[in-house]
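Next up: a single chain in C-alpha cells, the form predicted on its own.
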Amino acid sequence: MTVDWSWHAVAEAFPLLLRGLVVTLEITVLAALLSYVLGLVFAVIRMSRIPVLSQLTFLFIEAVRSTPLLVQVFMFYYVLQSQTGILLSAFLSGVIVIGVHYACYTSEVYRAGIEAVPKGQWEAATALNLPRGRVWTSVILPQAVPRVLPALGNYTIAMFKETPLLLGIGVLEMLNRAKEYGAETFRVLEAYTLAGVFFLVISYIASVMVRRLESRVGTL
C-alpha cells in the first residue's frame, strides 16, 4: 500500500492553515487571559467563605468541570443564546466558553497556590492590622501567584489543543481550515497532518518553556 503524498497540497495548504493557526492562537490567548482572571476571583471568593456566593461559586465550579467543554460550547452557542437572545459570533463565544472552562481548574490551582503561604504571613498581616483588601493584594497573592505559573502555563497548552472543538461552531481555527482545504481539494491527509504538524510543535516548545519557568520558580 502507497501513500499518496502530494507536496504541492502541503504549499498550498499551508497558508491556509497559518490563517487558522492565527485564529487558533488569539483565542488561546484570550481565553487564557480570561481564565486567569476569572480563576483567581472564584479562588479568593471561595477561600473568603463569602456566605451564599461562595457555596454557589462551589457549585458552578463543580459543574462545569463535571461536563464536557464540547457540551458547553454547543449550551452557549445554541442554546443559551438561543433563549437569552443575546447573539455573539462564534469566536467571542468559545473564547467565553473555553476560558470559563479552564478557569475552574485554574481556581484549584491557585487555592492550592494560596493554602502554600505560610500560615505566619496571614497573622503578621492580622498584627499589622492591615486592611483585608490589602492583605491579598500586598501579602498572599504576590506570594502565592508565582508558584503556580506552572500550571497555569499547562492549562494554556491544554487550551491551544482544545481550540478544535469550536470546529463544532464554525470557528475557522486552524483544524476548520484543513477540514475545508480537504473539502474543497480531496487532498485530506496533507492538510490534516500539517495541522497536526503545528500543534506538535507549537505544544512542544510551550511545554519546554513551562519546564524552564517552573525550574526558575523552584529556586525562588
Contents of the next structure:
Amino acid sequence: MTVDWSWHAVAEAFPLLLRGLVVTLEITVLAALLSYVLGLVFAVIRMSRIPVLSQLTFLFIEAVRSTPLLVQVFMFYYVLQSQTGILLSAFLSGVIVIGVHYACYTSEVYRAGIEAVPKGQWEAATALNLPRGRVWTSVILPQAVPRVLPALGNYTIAMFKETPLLLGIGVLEMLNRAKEYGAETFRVLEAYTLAGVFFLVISYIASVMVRRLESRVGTL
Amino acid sequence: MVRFDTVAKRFGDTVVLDNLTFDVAPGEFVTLIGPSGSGKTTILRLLMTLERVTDGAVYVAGQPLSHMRKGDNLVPASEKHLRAARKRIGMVFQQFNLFPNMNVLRNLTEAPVRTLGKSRAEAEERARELLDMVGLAEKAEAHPTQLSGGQQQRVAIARALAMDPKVLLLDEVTSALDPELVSGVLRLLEELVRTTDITFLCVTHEMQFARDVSDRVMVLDGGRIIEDGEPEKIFTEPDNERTREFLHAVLDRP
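With the form predicted on its own in hand, show me what the form predicted in complex with the partner chain looks like.
Next comes the full complex, and the chain you just saw is listed first.
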C-alpha cells in the first residue's frame, strides 16, 4: 500500500482550513467566556442555598452533564426552532450550547475553588459585618478564582476540541471546511490530516501554557 | 451589656451548652476557662452570630441577637436584624483570619468603608492610627503573609477595633502563636482594657493573663458554668472540685 500524499492539496486546503480555524477560535473564545461567567453564577447560586433556585440549578447541571453535547446541540438548534420559532444562527446556537454545557463543568471547578477558601475567611468577614455580596466579591472570589484558572484553561481546550460537533448543524468551522474540501477534491487524507495537525498544535501550545499557569498559581 | 437567657446549643445529640444564663456588665472583662469541649468558644461564636442558639436567647445591649421581637413573641432573626446586631460586636480569632488578598491597610479599611459607609480617606486615617497603636505603623502596605504570627494577630485586633465594637470577643488569640510572640499580644490587650470601655469576653489558656486583667472569671464544664467569680478567688480558693482539678492540670504543667 502506498500513501498518496499531495503537497499541492495541502497548500490548497491550507487557506480554507485557516478560515475555518478562525470560526473555530471565535466559537471557542465566546463559549469559554460564557462558561466562565455562567459557571460562576451557577456555583454561587448553589452555594448560597437560595431556596428553589439552588435546587433548579442543581437539576439543570445534572441534566446537562448526563446528556451528550451533540444531542444538546440538536435539541437547541432544531427542536427549539421548530417548537418555538426562535431562529438563532447556527454559529450563535453553537456558542450558547457549548458555553452552557461547559458552564455546568466550570461551576464545579468554581465550587471546589470556593470551598478551598478557609472557613475562617467567611467567619472573619461575618464578624466584620461585611454585606453578603461584598463577602463574595472582596474576600472569597479573589482567593478562589486564581486557584481555578488552570482548570478553566483545561476546559477551554476541551471546548476548542468540541467545536467540530457543530458541523452537525452546518457551522463552517475547521472540520466542516476540511470535509468540504475533501468532498470536492477527494483529497480527504490531506484535508483531515491538516485539520488534525491544526487541532494538535493549538491544543498542545495551550496545554503548555496551562501547565505554566498551574505552576505559577501553585506558588500563590 | 451581654445577657444569656437559658441558652442551649446542641449539635445533633451532643449538648454543647446546657441552659446557660449569665450577664456581663458594660466594660467588664470576663474570661471563660475550662477544659476543651466545655463550650467556651461556642459562647463567643453564638455572640458573633456564627452559630445559632438551639434554645433560649442571647441579648446584646438589651437587644435580642438571635431572635427579633414580633409583637410579644421572639422569632428567629432575619439577616437584616443580624447585621444590625453585629454592629456592636467584634471578634479576634485564634487563626487571625486576615484577608490574604488584601494588604494590611486594606484589611483594616474594607469593612469600615463597605459596612459603615466611611470614606476611604477617613477609614485610612483611622486605620493608620490603629496600626500605630498596635505598633505596626510601618507595615500598612505589607501583605499579611509577610508578617509574623504575632504581627498578624495585632493587625487582626486593629481590624476588629476599626469597627468600633462595644463588645470584643477574644477566641484563644494567643494559642496559635510561637511562645516568644505571645507577650506582645497580651501587652496590647492589657493596654486596650486600660484605655477603652469595651466589654471583653475572652477564651484563653493564659492563666496569668486571665488573673491579671479579668474582672471576672467563669469556669465552664460540660456546657454549664460551674463557677463564676473574681479571679483571685477562683485561682486561689475555688469552691468547685472540678475547677480545682482543671486549674491543677493547667497550672502544674512543667
